[in-house]
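Take a look at this one chain, the form predicted on its own, written out in structure tokens.
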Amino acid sequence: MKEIKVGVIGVGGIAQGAHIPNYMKIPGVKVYAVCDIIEERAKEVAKRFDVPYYFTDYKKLVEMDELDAVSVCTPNKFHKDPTVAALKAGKHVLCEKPMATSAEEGREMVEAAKKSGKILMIGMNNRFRGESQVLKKLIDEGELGEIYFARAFAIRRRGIPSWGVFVRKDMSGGGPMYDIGVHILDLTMWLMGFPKPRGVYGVTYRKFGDRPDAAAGGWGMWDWKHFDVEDFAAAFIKFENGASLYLEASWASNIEKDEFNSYLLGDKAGARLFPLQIYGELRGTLVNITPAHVPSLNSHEEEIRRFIQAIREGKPSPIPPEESLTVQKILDAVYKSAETGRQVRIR
């Protein structure tokens, strides 16, 4: 089995906590190079994980003939350029979510993948959780029937990131909708069979993030002086097949508790994803069905494993980049609708 050598661009928390250690778990996979604009951090991470090479310029990393694949773990603003450069250099790419900061950037990434013939996968790891895999199988086998409506929530009472550049629009593109809303949006649409969006009505609010007197909760105080994104967003999405989806994302809101969940309504049964439960009828009686066992999967580990498996077996991306581009179009539409106060059509 040929050894697969991987480079990692951006060595912050997600690289050190999810990408590098999970590549190291797979036999025949070697993290061969890392890159970060902060040289000391790149050097330290290379030493910590026994990585042979480190760089401060991603262009030098992607030019390495030895590399087969690259993980892009930079802030959102810097997803597109390293991804396109790596694809043009003949590398497979696993890029962290969200895909980019605009659909225009996302299109460039998809086109680069098509021209290169290499895999482009966006890191929507929640598809690989045990509950997600079980519910998707039930849906695909028709147990819920036609899914006509869904509700999706990625909401926190107080959970504004107190590290990184999440709170800066120029670096992240948006607030909780980009950070955690994108996860539950992608996951819910995947469960629904990824229907084509037709129109989006969205709203955004900033009520806590730029206030020094706002309660911080357990996450600590954030950089409120540079906070210029939303701290709450909601959207109503209509699909071409007649189905619709209501979406909420927040870092701070006066609610009882945090929730990351999807609720799906089908004409045969409905479902709640976390914890997984099915709501339906059995011979004229309403029943709630709770699985006795759901596989316990490390979603990041499974994401990395599927990426490497696709490379080795010459299969398409486990998450089609066209689906990630559709999600990016919806994100664009949410913000445009919030700005104009009107529904935004998606082509």
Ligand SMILES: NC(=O)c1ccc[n+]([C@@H]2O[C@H](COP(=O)([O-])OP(=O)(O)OC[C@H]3O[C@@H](n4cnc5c(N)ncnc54)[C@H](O)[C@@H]3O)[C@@H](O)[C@H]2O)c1
Second form
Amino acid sequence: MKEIKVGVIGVGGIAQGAHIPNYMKIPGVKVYAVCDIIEERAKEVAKRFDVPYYFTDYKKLVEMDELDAVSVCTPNKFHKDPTVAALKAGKHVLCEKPMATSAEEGREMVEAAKKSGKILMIGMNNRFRGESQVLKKLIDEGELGEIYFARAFAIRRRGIPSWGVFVRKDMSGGGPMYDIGVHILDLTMWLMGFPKPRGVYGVTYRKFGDRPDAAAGGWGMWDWKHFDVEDFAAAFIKFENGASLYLEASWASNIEKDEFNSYLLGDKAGARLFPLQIYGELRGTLVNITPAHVPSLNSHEEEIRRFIQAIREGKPSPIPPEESLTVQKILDAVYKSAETGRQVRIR
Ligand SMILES: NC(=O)c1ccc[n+]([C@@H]2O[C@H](COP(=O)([O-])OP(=O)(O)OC[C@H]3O[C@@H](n4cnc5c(N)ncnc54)[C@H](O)[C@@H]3O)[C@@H](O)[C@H]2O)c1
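Previous: the form predicted on its own; requested now: the form predicted together with this ligand:
Next comes the full complex, this chain leading.
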């Protein structure tokens, strides 16, 4: 089996915590180069994980003939350029979520992938959780019937990232809707069979993020001086097949507790994702079905494993980038609708 050599661009939290260690677990995969604009960090990470090469310019990394694949783990604003450059250089790309900071950037990424014939996968790791995999199978086998409505929540009472540049619009594109709303939106749409969106109505609010006096909670204080994104957003999405989805995302809101969840209504049964439960009928009696066992999967490990497997087997991206582009279009529409006060149509 030919060794697969991987380069990682942007070696902060997610690269060190998930990408690099999970590549290292796979036999025949070598993390061969890393890159970070902070030279000390690139050097230190290379040393710690025994990576032969490090760079401060991603262009140098993607030019390496030896590399087969690249992980892009930079802040959202810097997803598009390294991804397109790596695809052009003939590398497969696993890029962190959200895809980009606009659908235009996302479109460029999809075009580059098409032209290169290489894999472009956006890291929607929550699809690979045990509950998600089990529920998806049940849905695909028809156990819920037609899914006509869903509610999706990625809501925190106080959980504003205190590291990186998440709170800056120019670097991240948006706040919790971009950071965690994107996860539950993608996951819920995937469970629904990825219906085509038709229109989006969105609202955004900033009530805590730029206030030095706001209570921080367990996540600690954030960079309130530079906070210029929303801290709460909600959206109502209508799909071409008649289904609809209500979505909420927050880093800060006065709720009882955090929730990351998806609730689906089908005409045969309904479901809650975490913990997984099915609500249906059994010969005229209403029943709740709780699985006795759901596989416990490390979703980040699974994401990396499937990316490598697709490369080895010459298969398409385990997460079609066109789906990530659709999600990106919805994100754009949420902000546009919030700004204009109108429903935004999606083409
Ligand atoms: N899937 C998940 O669960 C998950 C979790 C956390 C973060 N993420 C995503 O991963 C990305 C990074 O997040 P993080 O928490 O690791 O942030 P981070 O700030 O810890 O790390 C980002 C790193 O990128 C480097 N960088 C910035 N611009 C660069 C450039 N042009 N070239 C090379 N390096 C550059 C920074 O110096 C930093 O070391 C974000 O897009 C975020 O949304 C995903």
